[in-house]
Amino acid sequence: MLLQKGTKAPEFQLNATPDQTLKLSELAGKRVVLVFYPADWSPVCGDQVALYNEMLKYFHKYNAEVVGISVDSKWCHMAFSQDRKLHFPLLADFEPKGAISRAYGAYNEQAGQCLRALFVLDEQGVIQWTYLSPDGINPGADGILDALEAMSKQKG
């Protein structure tokens, strides 16, 4: 079961390079978009980043970081983030594999791997949408951009 809106957001601390390491708590004062999916190569995966990295200049206007966690490497995401030229983090939660991707209610037991998730924080940590793709569908960004209009409707 995903974590839901106005559940306080687990704090993490994972490798965004092999000798870099990214925490929630960094991004406080902004948005964030958490992208769980379940592998970097797979054609579903690629097509979702992708579009999030196109679509960052849109997120960024509402004050939005975009992150993607899968429990592929941290060797296998840098390759992974140079083929696709992402232009933001992909975190590996590797070992212990899916701990984080667990704690969000989003890893996959059977495959060894995270669902394809989405969630939106607000500058405070804590969730204000969620979204649970199934594995083989691209969830597109339309809820993503939704939920952050939403939220700049409700400061205004």
The other form holds:
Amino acid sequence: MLLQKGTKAPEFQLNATPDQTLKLSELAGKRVVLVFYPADWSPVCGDQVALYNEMLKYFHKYNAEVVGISVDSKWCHMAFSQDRKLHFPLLADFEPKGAISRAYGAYNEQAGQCLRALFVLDEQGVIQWTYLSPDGINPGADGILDALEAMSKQKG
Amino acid sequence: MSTLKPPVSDTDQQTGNLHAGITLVEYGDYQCPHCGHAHPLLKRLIKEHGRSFRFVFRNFPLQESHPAAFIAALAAEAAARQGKFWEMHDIIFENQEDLHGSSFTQFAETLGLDSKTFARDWESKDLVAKVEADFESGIRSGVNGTPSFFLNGKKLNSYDGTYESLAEAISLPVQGH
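Same protein, different state: after the form predicted on its own, show the form predicted in complex with the partner chain.
Everything in the complex follows now, all chains and molecules, and the chain you saw is the first one.
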């Protein structure tokens, strides 16, 4: 089961490029949209990351950064990211394979890949919204934006 | 279920029977091949059933994937200012595989638009804002790719790339909402 609302998001440090890593705690003070997805290159993931890539300015309006996570390697991510001209990081949950995805309850043990799961974290790194989509269905972004908007209203 | 936000209004590009009880909205991208595939199906739908439904097109250009999609959307909106939105919409889709900056000026000439006015409108901030507002309404409505259709405000999931799936959708009895 996915980690639920109110849980502190587990820390991670994963490769964002072949020679750079990203720690979740480095994003403290910002809201974070964690996008776990099954695989680079597969058609649905392609559409999903392409959509979020176009939406970065809408996420930024809500002080939110988007981060993609799959079990693909840093080299695979680099090629995929260049091909799709992505402007947000894709993290490699590669070694030990799927460890971070498991910690979030977003790992499919049978398939050996991430589930298609979304988490929205607040400025303190606490999970405020989660969504699990069927593997073959691109969840879009309306749920994420609704969650970000609700968080802003709550804060007043 | 995803709902259209905001609802269709006078500022939307629309054709068919504006007073029909059925409204089909497409979120589309002029350089998206799937939208190119759907275009002749929608033309036929409007030709054969245009009396019984209203068709609305909203822009959903994926600029990183499709470098000419945004300027294409602006060109269609600029043509709308001279009353030729649908003519421009058609000619862009018909030439989808070969779109670049100068294509749109040529299309404007072909359609007999006033070229100075077109050039000015094509670059106007108002139209950029309109296309961006369409895009934002799409993401708020749950558009997850193009084309995405909404029937009377509800996301239509039955379109499978065939004419029949569209014809069937608009012929179903209207559900209250």
